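Just one chain is shown here, as structure tokens, and it is the form predicted on its own.
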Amino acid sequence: MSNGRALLAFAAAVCGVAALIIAKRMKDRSNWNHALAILEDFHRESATPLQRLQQIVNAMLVEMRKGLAAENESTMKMLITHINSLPTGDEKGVFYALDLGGTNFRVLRVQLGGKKKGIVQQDYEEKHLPSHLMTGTNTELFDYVASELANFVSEEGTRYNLPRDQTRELGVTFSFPVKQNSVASGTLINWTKGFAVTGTVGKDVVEELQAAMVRRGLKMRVAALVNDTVGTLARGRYVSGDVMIAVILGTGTNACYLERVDAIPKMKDALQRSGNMVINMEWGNFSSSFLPRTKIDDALDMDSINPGYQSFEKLVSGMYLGEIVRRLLLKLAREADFFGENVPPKLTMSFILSTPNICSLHQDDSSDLQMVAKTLEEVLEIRGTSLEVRQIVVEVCDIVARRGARLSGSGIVAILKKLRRSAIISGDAELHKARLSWQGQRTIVAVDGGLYEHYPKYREYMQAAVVELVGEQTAAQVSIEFTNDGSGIGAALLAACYSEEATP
């Protein structure tokens, strides 16, 4: 009798264990299906089919025209840079550049030898800006920068044969919001990136730097004040006159291009030497109902330091791609136990997943996705993932990067269309008319930034979107080329263009 009871108890235990196993499997299957449903919803909301991209191209074109017509009428500022002369390759001499935009800044010296010799020699030093200067006074900041410039100039030696009393020409890349008043004048609107220097907002930053150089006894003249996008255009133009557009795809994003003066209604003084003007679009703030935004994007925007602004940048730039991926993985973990019953603590930390991280995840082409497993473990402390989970992680990265890259491509096509250098897009009558004036002109788009440089699949998706939008025949006349160090060499080249000797 006791044996029978034991057998019954054993059988009941076995049945109980079996029931638990079945229940777990059912739960696992339910969670997996839910995870796939979440991914499918995000994929659908993020989709960038051709028709959507065409709508975005035309919406950006409308905003471009509004911004060129009047101030504060567009989501894009379409800023007049006062740069109407770009390098030709004929420039000769020694010129300096200052690249100031963060906790580190660079000083550069570039020797130009004209068309035959090009850039003969270049030197640069990266300087660290002491943290107390970021929140100190106006005088302290610019005196320190002027002092470092003076030290750099003193190291010229005899290699450049410049008279000691000769005034050096300087191009300044100043990566903070300024209202450009002339080629070498700009009023600081506000500080960003953790800077809060007193006594500078509302003042001309060139005048402040110039005064500091005088106090330091440095004979140097600021010939041009630019941002990194305009510098990239100058750097590309030095190599080829076909460069008409420059794009930055890095931590942030922006674009500029060469516009006809007669196409800028808000520009009152049209007496320009070349009849053209470089327009700084500030396209990161482009916004349209056609942009494929998701609830995750909306939440990221609300949690950002500038909610409601930089909508385009938050979908395409390096600062945000990794965070979008993290937020989607966190949703999968919380709602579908994607990484197990417990949510990985590191996954709850904002911006812990960088764009270089998702590039590593995305580019893993091994059969077992070991680089994905390694990155998840090292960055997020997520261990023991299955191949199926790793495949979903790669798919998440692909969706986010593909969307951002295709949106960037649509922005480039909008500029081509504004310049009437884009052939027909299916169903677009205006572009059909534009085709008559295009006449096969070759156009080079100069691109700088770590996102574009170091993320091959992003580059591929962006270029594919351009081809899809303009067609293979036109795309053959559009070359997207990596152009390095616009913020440094580009600024020096513009100093050459606007040096006292070059200016009539």
The other form holds:
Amino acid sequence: MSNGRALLAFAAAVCGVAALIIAKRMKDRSNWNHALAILEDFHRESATPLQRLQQIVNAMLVEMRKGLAAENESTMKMLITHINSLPTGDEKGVFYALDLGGTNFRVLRVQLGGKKKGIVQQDYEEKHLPSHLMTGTNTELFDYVASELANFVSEEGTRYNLPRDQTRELGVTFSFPVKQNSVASGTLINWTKGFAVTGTVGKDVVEELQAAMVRRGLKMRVAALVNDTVGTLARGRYVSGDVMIAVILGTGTNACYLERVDAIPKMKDALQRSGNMVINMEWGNFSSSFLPRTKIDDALDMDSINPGYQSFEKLVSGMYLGEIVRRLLLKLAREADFFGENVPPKLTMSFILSTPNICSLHQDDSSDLQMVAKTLEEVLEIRGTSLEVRQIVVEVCDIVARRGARLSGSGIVAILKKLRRSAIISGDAELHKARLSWQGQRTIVAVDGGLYEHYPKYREYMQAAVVELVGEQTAAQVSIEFTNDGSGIGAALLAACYSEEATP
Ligand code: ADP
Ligand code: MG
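Having seen the form predicted on its own, can you show the form predicted together with ligand ADP?
Time for the whole complex; same chain goes first.
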């Protein structure tokens, strides 16, 4: 080859490489722009401006009223819990609780000092439920639970000076769907969470437990059957009479509040005609066309075990926030080569990204987002991300968490408004004054659950939405307070309220 030809070939090669580089840059740029467009679309579709939140508050108020008027008319069940008496702080004595709702269950003992003396002593034991019992028979399950309870009681010896033959009072938190017939009875509608025990569906779970305790020779009486939301309300109430609302923000979400009986038309044949009643809203199933749902949420719903149900929960609670983020990142990876030319295999796995992961991605305050790089690497095996990519990952987490938090804040405001309206309608002068102006008296919202407890940004966004919706002045009267262990201590407190002694 002559020198001239070689030079030409070299020049052509250089041009080729340059062209490739330019083409790659153009592709990168177009991908990047596409990624930004996807993000922008998601941001727009899931936006929660004030006006939208107001529409959601109003829609929830309508659903609340429908649910209180009749059965099966609302997306929210608005269940009558039969709890019309809550702890005052004066309770005295030793009470027990059983918290049964998953593969672990707890037994607790609480000694109450009476007259604002508070909790003198508390003990609990966490027990593992052998997996064969989750798919065994009704008798096996309740015999096991009763015998663990009996062991717990026998280990206390004479420490509490309880007469040997005294019947102990037990509050039970049973976190499966039950149709409650009274404070201390409820029939199991169906098992969830991997339980498939034969012979329990349609039966009164309290009767079943009570019978097992008799078989075991344990003198214990189930005084109250509750869910974790109601337990949280009781736990909060023990400390302050200003607690009117309880909210769970954990794996799932739910809320309950103290309603006036005359605002519950469906309580027709009730003995009780006045006073208050705790309503378990089951707000996770709240649904409205105003909810800011995206195509990603629709797809998540379709792939879930309960499509069409728990719409609110799927936007708000800890079980889903990580999965929503994963689905959006996967879309970015597939459609805009967001993590390079190949889609990271781990990113295709459902629920691999947890809400605690989202929390640590979101709250990385290092300038180069080292925590984000680490989490992406450890959880999704995505390495060598640029700072710009990591910033977008944080942005995605922010959008998803902000939407969830603002929606749960709107739910709280809907209940606050409902409390106020019920007070006006009932003509309760004192309540009227307090809740109409929302001045003079505080309203406390007791909140429990891992999502609320461990995710400060979520808490901030939720609080901010409440302030936006009701205004600074009113918001100053509303206090949202973390309230721990309603399903344990709360249930024991309700056992005290509904003990044989307290309910002659
Ligand atoms: P459950 O709701 O199952 O009774 P918890 O109230 O303890 O249990 O809540 C657990 C849920 O809280 C987890 O499923 C998770 O979604 C959420 N969670 C736990 N830790 C964090 C965290 N650090 N950041 C955000 N969410 C968290
Ligand atoms: Mg819980």
